[in-house]
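Given next, in structure tokens, is a single chain: the form predicted alone.
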Amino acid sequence: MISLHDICREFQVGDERVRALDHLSIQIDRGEYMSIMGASGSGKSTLLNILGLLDMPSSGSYRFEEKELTRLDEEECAAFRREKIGFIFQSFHLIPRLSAYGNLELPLMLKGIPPHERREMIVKALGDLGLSNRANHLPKELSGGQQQRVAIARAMILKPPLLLADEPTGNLDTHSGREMIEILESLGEQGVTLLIVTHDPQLGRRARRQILMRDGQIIGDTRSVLA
């Protein structure tokens, strides 16, 4: 499904050129459940941003379902993200002035889906995550766990094949964090390719494939015996 080959990503920091990813190559199969771990500065968030087309490599190849993505312009990247990639962030990234319903409706409007179809999709998505009675609530009126469930519903409402989660339990208490992981893992069981960046080794070990990064390189790639 995904092939990264010889990926480098460099940033200019003052007078110094810093390499965040250093000739990284990896293959990711459809339906994989993978964690990406490593210390701060290891390159894991840079890798996630490139996989999600929020950033582009300085060099190398990124192929997704046989399509080379490094040649896409900004408009093409945005269209590809909407079609193929869902994002979940530690800080939720919900639009404060929009209700839960409105946050889910926005990507559907951008996709050009008619109003009656949008309503059916939103009602189902909120219902599936136990948020039917929170549809008209603003993010500030929701608990952290409820906000993250809205974020998951928004990420998955267009049914993208790839879901990227950056520290998805970082702002949640233990109980809410456990709920979120169970929801994400249930999506993986439905065939979604799930990649989670985490500092939490306990969370990382739940994944069927575990990537360990250091200094912009992959230094460990292990698979669970249950995979």
Given for the second form:
Amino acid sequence: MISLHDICREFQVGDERVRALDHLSIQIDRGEYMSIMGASGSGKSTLLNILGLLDMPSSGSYRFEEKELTRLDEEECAAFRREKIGFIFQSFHLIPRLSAYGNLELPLMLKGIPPHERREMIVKALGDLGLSNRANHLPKELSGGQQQRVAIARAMILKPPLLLADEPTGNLDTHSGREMIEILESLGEQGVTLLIVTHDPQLGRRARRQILMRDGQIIGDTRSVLA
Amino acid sequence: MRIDDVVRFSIKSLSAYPARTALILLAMVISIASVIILTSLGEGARLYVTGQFRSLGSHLLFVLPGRTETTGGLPPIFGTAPHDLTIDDSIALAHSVLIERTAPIVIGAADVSYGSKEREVTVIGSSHNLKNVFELKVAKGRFLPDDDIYRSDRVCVLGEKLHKELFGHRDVVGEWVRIGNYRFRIIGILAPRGASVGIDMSDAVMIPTPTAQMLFDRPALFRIIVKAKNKQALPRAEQEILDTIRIRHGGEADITIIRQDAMISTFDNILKTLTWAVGAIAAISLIVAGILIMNVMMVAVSQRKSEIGLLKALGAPTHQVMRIFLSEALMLSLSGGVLGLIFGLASVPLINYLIPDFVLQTPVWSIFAALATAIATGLIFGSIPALKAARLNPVTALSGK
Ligand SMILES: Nc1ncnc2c1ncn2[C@@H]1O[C@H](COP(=O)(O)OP(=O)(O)O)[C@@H](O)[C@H]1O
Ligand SMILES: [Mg+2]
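To test you: the structure above is the form predicted alone. What is the structure of the form predicted together with its partner chain?
Entire complex below, previous chain first.
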């Protein structure tokens, strides 16, 4: 499904050029469950941002379902994110003044789905994550685990094929973290391609495919070992 | 994104910061309300002045001695005309079939005294025709005699205000009053009417033309007022007056004719411009409100960076983010504008009630102009922060840096 070839991403910091991704190549299949590990600053987030088209590589090729994405314009990138990608962030990124319901409404509004059709989708999404009785709660009235569940529901409400999670358990306690991973894994079982960046080796090892990064390069990939 | 969703999203954002929103609304309300009130003031003044001109009487021409080079300008202040306007000129003009009647005018100031009371008063020398030409009404007695225009009787008609000042409410018809060095018999008192433009008849005393010429020792007329048969006759009457005077003044039409309707339209234009000007001045206060909107929106954009990043991650294109923030600015300016409009329109009758002498009148265009400027304010001053929001890099926005 995904093919990155010879990707570089450089940042200009003062007079210095920082290379966040250094000639990185990887293939990812549909339905794969992959964890990305590595020290802080090794380029994990940059990789995820490029995969989600929030960022563009300085050079290299990114093909998604046989389509070259590095030449898309801003509008097309936005449409790609809307259709294909679900993002999960470490800090949840819920809009504080909107209820759980309101936050789930956002992707549906951006897609232009009329209000009466939204209701059913939101109720179902909240129900799937055990949040039915939290629909009208503001984020600050929810626990960390509940907030991240709302964020997952929001990311998945339009059923994108690819879920990108950047340290989704980083702000959660061990118990909620494990719970979160289990939710994500159940999504994986339904066919969603899962890419999870994590610091926690225990959680990372649960993935069928594990990747280790250092200095913008992949230095370990369990698939290549098996292959 | 649907329009109703954008609007709903904006309302939620604005109501999340009530104090800020209220402050901007207040600024907008004050600006828009002052646009409405000030233009109502200007329009009221315009209607008042043109109304006063109309009340002078209909289809009048004012014949002034001396000629001006530019048409429609003011008559010469300095320099004397080679030929004075005379009572005979006035009578000659009235012979035309296009002209209903004429009234000669001599104007001066003289001390008018009765008993121990004395005041300097405008003295108008004219004929019986003045009553009809200026549509004057006599409350007591009669107006100037209409038997012989050349007779210098020592009779006078008092304006209503002057009468009240000198005599209170006493009926003084038949009594004597001193004007300058002569004693005049009071033959009539004018009925009250609203103040008029130019000469305030209610504060003047009217005497026969020859008497005024003698009193001021001035044989020339100040002007001749010509009342045309009807409005259609005005242009031809004007030409005929020029022809008659040319014959009578030895081949030169050394006069200036001012049409009353031209005077009305001049004042009308001046006051329309004035109304626009005060409206525009009030609209400048909108810039202040606009800058406030921009300022607050700028703060909002930096505070909501991570939200903007999120919207982009969820697939909102640049123009969508722009629309969301522009709609917030527009909503602020438009609701402030509508509230200001309501406030302004409500205060106009209130001011009219409190100050009944002068009627404020809201011109319809100012309502639309106020709303249009409110919308423009929101669009102009909201676009800079909206653009800033739309251009944020999603990755840095999400990191909240
Ligand atoms: N916007 C940026 N500007 C400059 N340097 C950046 C930027 N984003 C990331 N980097 C640099 O790129 C490298 C990789 O960063 P990142 O992908 O965030 O690492 P990780 O997520 O593995 O901690 C780091 O050295 C970081 O400082
Ligand atoms: Mg990171």
